[in-house]
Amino acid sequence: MEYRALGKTGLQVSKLGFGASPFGSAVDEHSEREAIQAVHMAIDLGVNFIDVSPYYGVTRAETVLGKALQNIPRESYYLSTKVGRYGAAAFDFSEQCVAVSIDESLKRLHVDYVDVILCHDVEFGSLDQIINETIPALRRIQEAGKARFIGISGLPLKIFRAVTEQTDLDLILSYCHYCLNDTALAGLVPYFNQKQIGIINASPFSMGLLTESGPPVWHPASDELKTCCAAAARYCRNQGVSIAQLALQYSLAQSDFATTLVGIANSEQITTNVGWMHEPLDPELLREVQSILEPIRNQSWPSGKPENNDTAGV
């Protein structure tokens, strides 16, 4: 496993990160047991960064992950959770809620502290509140020893510059903006590097667009984007390769990101992704797929409040 520096935090995190959001769907004993086994397998394979949120499964993901971590030495992993989002339309970025939320997360996770605390999907809130109330509240959590480092997450790239220009953050988590079809996050790398802000890249499969099965029915991408990604997936299939393999290898090759998070539900998924990580990327296949995806390159979708969305790129 290759480890990379997470900004100025001093943490050396595995370039492949474990996204525990699928644990929110662990609704029976069998799926819960598979999720727990996946965490143990991941750590055995060298994955040391695990990300979760109370939003995933309405606290179920944190509860299942907490069970998985109980018999694992705390020094074996770095743990990230979030505050601010608690349901599809349930947001509370207030200081009071943040203080309660972290205590509840620590209890579910069976730990005394998390390594990273993120304000979740800040584009759904007032950026003024995020800057003047939520982030100071996160710093107080840090001062209390309940979290080591703080940051924000979200989809529109506009939010990261807007917030980091007025606050001091340790890291950011961006998703769906560095994958085969969208590399817009790369435009912010020099800015983040200058400020020594660690970059966590998430969803290299673009929330299912770059997979054999395709995106879920609720995926917010345009029909044009879905059609183009499906064509790229067919091309890879005809070459005997899963587009997911190419997508993961492509995202992991960007060394400016400390880690790339992949959602994992079971041991098979983590072993498959680690296996793909160690295989060489096919440059010719990459060129062909990028050519297919060129018509929709960097096309995204809105998220959160209109004023917090990107209007003119990065």
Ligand code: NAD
Given for the second form:
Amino acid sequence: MEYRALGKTGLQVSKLGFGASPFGSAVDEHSEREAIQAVHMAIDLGVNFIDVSPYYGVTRAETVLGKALQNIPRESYYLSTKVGRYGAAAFDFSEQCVAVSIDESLKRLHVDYVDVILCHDVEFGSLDQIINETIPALRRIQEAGKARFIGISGLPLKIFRAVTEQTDLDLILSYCHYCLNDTALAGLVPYFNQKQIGIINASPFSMGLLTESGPPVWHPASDELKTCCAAAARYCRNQGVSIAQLALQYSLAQSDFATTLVGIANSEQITTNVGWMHEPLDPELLREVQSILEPIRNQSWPSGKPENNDTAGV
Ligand code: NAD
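Okay, that's the form predicted alone, but what's the structure of the form predicted together with the named molecule?
Next comes the full complex, this chain leading.
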């Protein structure tokens, strides 16, 4: 496993990170067991960064992850969770909520502290409140020793500049903006590097768009984007390769991101992904797939308040 520096935090994180959002759907004994095994397998394979949120499965993901972490030495992984988002339309970025939220997360996760606390999907809030109330509340959590580093997450790239220009964040988490069909996040790398802000890149499969089975029904992409990704997946299949393999290798090859978070539901997925990580990327296949995806390159979808959106990218 290759480890990379996460901004100026001093953390050396595995370039492949573990996204535990699929644990939100681990609602029966079998899927819970699978999820727990996946965490143990990932740590054995050298993955040391795990991301979760109280939002995933309305606290279910944190509860399942907490069970998985119970018998693992605390120093063998870095843990990230979030505050502020609790349902599809349930947000509370207030100081009072954030203070209660972290304590509840620590209890569910069976840990005394998290390494990273993120304000989850800030585009749904007022950026004024995020800057003047939520981020200072995160710093107080840090001062209390409950989190080591703080940051924000969200979809529209516009939010990152807006918030980091007025605050002093350790890191950011961006998703669906550095994958085969969308590389808009690359445009912000010089800015983040200059500010020494660590970059966590999430969703190399663009939340399922770049997989054999395709996106879930709730996926917010346009029909045009879904159709184009399905055509690229078909092309890869005809070449005897899963588009997911190319997608993962492509995102991991960008060394400016400390880690790329992949959503993992079971140990088979983590084993497959670590295996793909060690195989070389096929440059010819990449060129073909990029030309199929060219018509929808960097096309995104709106998320959160209209004023926080800029689907055109940076
Ligand atoms: P993703 O692009 O990583 O896709 C995950 C999906 O791919 C899951 O359904 C998973 O079961 C499947 N998968 C995993 N390995 C596979 C393989 N080898 N072949 C085929 N399918 C495979 O999207 P994601 O899960 O949304 O993102 C990754 C993580 O990043 C999340 O779990 C979460 O921790 C984080 N994230 C955070 C935010 C935020 O803070 N706003 C948003 C998105 C993601």
